[in-house]
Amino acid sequence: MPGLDYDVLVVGSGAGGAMAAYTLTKTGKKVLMLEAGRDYDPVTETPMFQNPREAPLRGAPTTDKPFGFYDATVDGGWQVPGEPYTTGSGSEFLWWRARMLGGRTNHWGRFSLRFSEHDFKAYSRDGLGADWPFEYGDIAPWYDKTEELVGICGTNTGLDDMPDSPPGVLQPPPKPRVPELLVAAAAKKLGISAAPMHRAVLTRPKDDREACFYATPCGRGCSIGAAFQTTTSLIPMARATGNLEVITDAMVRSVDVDEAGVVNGVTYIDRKTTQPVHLSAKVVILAASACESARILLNSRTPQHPGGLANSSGQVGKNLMDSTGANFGAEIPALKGRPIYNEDGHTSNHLFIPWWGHRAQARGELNFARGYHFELSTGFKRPGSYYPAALQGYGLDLKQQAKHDYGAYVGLALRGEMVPNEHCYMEIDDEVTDKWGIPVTRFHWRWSEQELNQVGHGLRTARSILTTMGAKVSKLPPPEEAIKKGGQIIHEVGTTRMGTSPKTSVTNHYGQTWDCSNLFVMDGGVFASNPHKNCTLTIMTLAMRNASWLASQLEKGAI
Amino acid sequence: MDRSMHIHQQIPMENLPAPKQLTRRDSLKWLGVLTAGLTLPLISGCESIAISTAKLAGKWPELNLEPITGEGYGTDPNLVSPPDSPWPLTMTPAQRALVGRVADILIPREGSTPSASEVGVPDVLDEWISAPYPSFQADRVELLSGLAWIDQESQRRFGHVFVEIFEQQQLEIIEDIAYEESKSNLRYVYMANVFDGLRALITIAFFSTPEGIRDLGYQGNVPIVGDYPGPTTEAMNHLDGLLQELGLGEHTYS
């Protein structure tokens, strides 16, 4: 039982959770958060310079680690033991997870882009999905200040589809690398800008953490608190308030009401014991997971709330989204047997290319309504991680083609932006439980000629960037081929998306819940749609600014 | 399907990966992919008919084996202090002495830097096939079957097993199964593939080791005090005249 006589009960301790724990207890209210996974400690669990040789099978992919060895995840993946979800027939759904503190922000690519004008007004533009319901400028404010706390390193470049941060704000992005540079200057030459890509990455010193060294893959974790994850500076640092406790191994089933329907706690299991929590609380802010958060709303059915707790309108589960992905790339015979440095960097991509079709899409010339972005794989990988193109023969001649095609490579990840549709959602699926005794989630999904006419358009682009480089190219593959899996991007939103009404919607524009005042979501459930630009920033944008609107509700006494 | 595409699958980190680590994204970092890419040959057309036409006329040895199961390393391992040997080594000494021949083949002495077993290579792959992961166990039969292809042919042809006869009849062997034209021939196609996945694990075991690394001339996985220092003078100058050979001198990034 917790000691502390908590003001708000936050589930989750990922992006959303912990931004939300963090802005309530810097605030003086006492906050309760529970957490699914094991405590985790990235400062003596990081496997910072540990080679792909110290590794089980070089550090590759298996069933228990499926992004490889040194991958931050814990219990979890695209499975967590015990924990299946399953999908309706015809339907094709991974979800990834992670059962441990800080949650997947632990090994996130730290890719931090803001969502612009453009993105949260996309249904009064084309007539699709659903608007946001605040413009950009009601929200810039508060990005600024999650950029000025995460710590973003990046530029200000005026394109259309980036918007600028003010001076001061985002820390200086490291330099560009050669395959990056003739990257740039290709596209470039087609039309298309490159730009740096803004990361989580701290490239100066901020509190406790401190600034990249520029080795070890942020993946794995950052026991330096560079790369930002939640357990390395949001966590402790409300912590430090002394107005935050922390339960682990925590995993919630669903939210509690009274007889009159109103929400008065959660229960949870405890993992260790395998037995049912309950716990009261004034008020409760769910940041599971958009998916996760959905499952226990819809397992939180009452006879007071019949269709599942918040769930009024129908639609929780609905919406889902995630962002459309497709990775095309070839060698560039230019490339071969260039002068070796360090290109390392801060393991990720330091030039990305932008959206830079909205003036085509509004003149119609393009035969998809949403953006997408390029991120750029290239470079001197470190051996273990890099295996160069169709290797010919034996022995010396082996070596030395292996040594000139080294960082010759040059890839190209698609990530765009996908319209909601009337076949992509979950549901409780009531045949099958967890190791819990918990319902599952049942997911369905269709992608639409949207997001496929949006993908070849990528890969039509992406060959012409890398022919114009001098690659030969093979044939592209069928959209329908390239295109990744839903949910296979990890940028699952909308389940329990905001609006203007409570018919259409789950929540308010501060994430509370429609149906019940004392209750919110604060994580990509709430999203109402899904620009292409990685949800995290908004994610933690949203909880900081709501979270804040919360204190002032409980100050007042509103709540 | 392009395998030496798949292979290059390195996703940006964010998911990621890399997964990275590329990756970042999806589970296909480098390795990973070999088993699509045993399992698959480059063969078009009625794939399960080119399969079989190629087996046969190849005379493959496809070997009937029990998968290993038993457990892996977890889905919690500790990442800071690797287990060292995971799971046991299956391998027989016969199996072990024919690998390390090959991989001296693909990557032998040259002057101070060692050959592939030398490094310890042989390790490496009997900890692949020997994983109780059922796709490594997919890999398992692909690698160990064209293991007893190589012994098959090399009886065939002088006699004795591959370790037995003089070298320059096992490069004979080699010879025909280590490149690409080796996959227009019928009776190689199927090895040739089976080739490609032996050799690039050989060959990443091989650079992944520091005697490797250093090989390849990796700089890397070092920190740095300070800004990244960005592309050395070298490597600009170098860059310099790849943007001018192919026309992009005026589209240059700034």
Contents of the next structure:
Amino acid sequence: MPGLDYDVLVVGSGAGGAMAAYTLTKTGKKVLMLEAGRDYDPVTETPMFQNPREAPLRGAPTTDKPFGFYDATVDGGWQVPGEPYTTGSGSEFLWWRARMLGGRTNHWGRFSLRFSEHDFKAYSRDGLGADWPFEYGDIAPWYDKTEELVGICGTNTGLDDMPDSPPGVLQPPPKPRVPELLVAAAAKKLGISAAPMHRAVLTRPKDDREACFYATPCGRGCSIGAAFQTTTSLIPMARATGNLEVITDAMVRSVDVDEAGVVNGVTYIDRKTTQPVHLSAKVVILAASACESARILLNSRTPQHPGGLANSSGQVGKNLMDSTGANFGAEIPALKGRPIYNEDGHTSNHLFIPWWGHRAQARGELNFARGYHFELSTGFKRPGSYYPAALQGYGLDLKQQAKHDYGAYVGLALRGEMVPNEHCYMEIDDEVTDKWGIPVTRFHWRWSEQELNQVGHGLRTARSILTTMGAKVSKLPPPEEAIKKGGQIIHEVGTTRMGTSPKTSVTNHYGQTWDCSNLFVMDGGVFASNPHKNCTLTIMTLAMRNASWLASQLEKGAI
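Previous: the form predicted together with its partner chain; requested now: the form predicted on its own:
Partners and other molecules omitted; one chain follows.
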């Protein structure tokens, strides 16, 4: 395209792509960013202060808006019109896509927990899955830089599942709510600690972003930049250097190679004209999300790369993982009838329960290998468009009953680590194409006994916490029914796994593909395992580290 001069082409504008672009542009490198979705400006488009009554169906979830009318994913979801995917026999998998500038960072829960030494070397501990090709100490300084740049609120806890940050890096956390303190006290009686959740929400102003004033749900997006998304931070910061160009509505079909099989650019479909466009590139970074980047590589088949680009190991699309998920809750009698006041906070849990069972696992006392945590849902929240079946009556009596029970429910959402297995992977379905003519992804999925045992343990623990709080808890569902579907937690990773050998992995520890030295992957696809913590902080941390290394190699002329 005439007039464009760039050193690196980045595919994707979410956590990995935006951080890579920001890091490279700050070193003076020219970057061209391609985004499959439309342009999006949360400053002007975010409906922060609209009430449910102003939305269709009062904001209730629908098939095309599963998180409600005001969800910040204005274009995308588990189903995208004209962009299907398929599943193998006996499999069920949900693939969330955000077709908009900023990707999933416009929508995510913003939980920002560091992976620990246990997480990076889990294979060495239990013999399952794979180790990461570096230690926690290697990545810790980059976590420091990322937390400082992004703006993470929380505190150091000294717990073995929550590595500490240096003094002054974390912003102060919001105060715990009354129900959260009650959960913490009940958990303590069971020998389990609660802790402030680390979250990418500013409680103090930072650069040109304002501090959160606890007024609206973060899931709507944030026009003041307090709740982190790349569209109010990394992308405008990178643009301010004068070194970033962005093309939206650019659906990448393939990474292209020359006659020698060396990467020389990409081809995308212009979604407005439906015409293919080829762009030359010296270096390509794929950061389109784990499954989208793997899809691009698998669709980039050539005589030189018959199994797909960067796939000499046969591992592209393999090792697909998501977080486990299960919900359990109850009404707490002690919370009924208390005075009603503003308990919103930053709209998500201020406290949570980190994993406490590393020692028990080391002693062989648990029948599953990896951990989980509990996210809390409680407090005086804005009522939704539903009502409990037990709420019956009319007039003043009904209102009094509703107010008496309001804020008394405590929900515990389990989020756990999955161990990769041979039944969970993605491939190309050559018999189905999307509306752009690009072959779609076919998913294969099966939870193993590791995950089912983990969820069973989590359900029993949740019941113990709730009954300690005085709740009357119904019968526990079997883990097979309670566990969420694959992809439903939207933490899919591992499809382009990093490692120490080109025979068993797709990239080295810098995200550089073994087969193509000028092709990098900088999204969750490179994860060697999927710890129970939200993956976005680590995606950004790796992208900052790896893009910094790439910049140094470009300056040396090594790439």
